[in-house]
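Just the one chain here, the form predicted on its own, laid out as structure tokens.
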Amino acid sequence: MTDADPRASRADDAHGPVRVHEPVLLPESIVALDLQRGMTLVDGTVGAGGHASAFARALGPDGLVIGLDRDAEILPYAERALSLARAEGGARFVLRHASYAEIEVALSDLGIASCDRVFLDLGVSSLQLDSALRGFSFMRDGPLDMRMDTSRNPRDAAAWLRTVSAAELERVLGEIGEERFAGRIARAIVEARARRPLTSTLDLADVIVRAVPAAARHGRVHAATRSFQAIRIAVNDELGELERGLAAAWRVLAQDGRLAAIAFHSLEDRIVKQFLRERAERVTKKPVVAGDAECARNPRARSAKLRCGIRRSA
């Protein structure tokens, strides 16, 4: 996905103005999941509760939504959204600070053996991007953090950049970030850190912008976008987490249960596609993408791809 879009809508919060998170491909997700009243659904990336609250309304008062997220700071937003949905006749809900790769433990702790639906919205939420202190965005000056889970991941992006080898950095930028100037950027970061530690988002962004050719500095996509995304994915082991999470989700899905995932990165989408191709009866033969109206309203939707499959056998 690209960085925060300045045109996104905003709302006042206790910590100042934040962007309102708009769930991507929401009607399409509801259709793909084929939600029925009374079902149990796990939203493994519940975030601010945009998708989960809509799912709760579809499941009705006898349904159950279990929301997991490894970002503890975002769970109060989900609780607010799901409480409103519950008050309007929506499903009961339980929230847990946990990765979706820990879905089996979360369900076991609740005394639940299996679930009917699992949903994953991969990537970074608008609320995370808007917090300068989290260090996800080069649009705001803040500490170079980028951790999804600050309580359980001791190594932030600044620490990662201090120790990563030049070769590994180039690989991450090139393979994960799909950055064509990966070599130049990696060398520039290594040279910069030799002079002084890179500790802020704007410091890193400046190094990256200076490293690319002048003609690449003023395109539609900011020159630091791919590098920031790649470093974030590496710091949080997001691709490994996805592989572990898909396998765990499949183990807890009931017979005829459905797994749906929205990916924003080509490597994420490839992992989801391959997983469902090998195991599932696919609901979506091709990825579902956002229409022109949604993309105009919510630029984050431009790179979103929804895939869904049914668990027919063990």
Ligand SMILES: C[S@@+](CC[C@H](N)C(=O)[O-])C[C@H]1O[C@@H](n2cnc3c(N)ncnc32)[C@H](O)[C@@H]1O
Contents of the next structure:
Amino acid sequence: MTDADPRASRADDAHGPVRVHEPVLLPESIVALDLQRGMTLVDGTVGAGGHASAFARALGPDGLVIGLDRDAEILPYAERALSLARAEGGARFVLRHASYAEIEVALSDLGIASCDRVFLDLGVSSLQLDSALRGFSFMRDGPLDMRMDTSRNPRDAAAWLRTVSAAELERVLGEIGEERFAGRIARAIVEARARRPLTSTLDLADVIVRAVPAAARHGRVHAATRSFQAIRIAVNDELGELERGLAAAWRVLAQDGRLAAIAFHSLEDRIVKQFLRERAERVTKKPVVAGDAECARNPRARSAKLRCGIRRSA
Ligand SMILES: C[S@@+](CC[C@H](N)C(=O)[O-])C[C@H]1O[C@@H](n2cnc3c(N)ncnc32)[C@H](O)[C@@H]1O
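Having gone through the form predicted on its own, I am curious about the other one (the form predicted in complex with the ligand); can you provide its structure?
Let us now look at the entire complex, which starts with that chain.
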């Protein structure tokens, strides 16, 4: 790791200012996970290390945090946050570029058979959204990329949009994006791509906005929000990863270990809910949601749902 502030390198790319990612439902996650000093915790979506560094402080110097992220570019941010926590008496830590669905391999590479806690904070980080070059945002002009793992996923959003069938595109926009104009948007994308390759975020956003009825173009939520989210989820197979990741996490959890996950999308939350209902003693029967103050401070928190369960039998 370099000594340079990793945030500076993002800001230096002249694609706009970079927000620091604010961890969602942080005190609630610490309570749900019932963190004890000396425990081993896997943060499967370590991101910029906001949650992980707070967990590290709660685990104390004999604890261990293993942080995984599918996005190698974000790990220097986690390194910085966790180093600071460590210097202040927090847990030791190890970071790995891996999907949380690979949690078993990550642990066995470290010679660790099981862990006490697993935490997942799903979706994208503000750092990813704010980097125009990553192509996640319809607000910033950039390549239509949207891959969380640019080194291991060969198919970016532009390639996905080039090859997806009209029917599958409509299904993704309708089912994953819950986009009521899925049919119109899918047809507009198919027509546009027949004329020219869709390669930029603003180009795609423009096609989507023009496809929806005029009355729906200027609502509180940008008309491209749902489509961009749905395409991102498809490009990264986020729902498949979640199903594989929950099952893998359960296999490495020690008896009485806890799994907590924060979902921002109704289909993700449904997968987490179903999984815990079938296997866990649930710490939270109803999802924990953010209070008014957090939602006012951090609009991302509005859709967050935290669920947690205990693995009673190993
Ligand atoms: C909401 S952010 C996490 C933010 C983090 N809790 C913090 O406080 O900084 C979600 C992170 O999960 C990562 N991610 C998404 N899917 C993943 C997967 N299948 N495996 C590992 N990381 C993943 C993203 O790259 C992103 O960095």
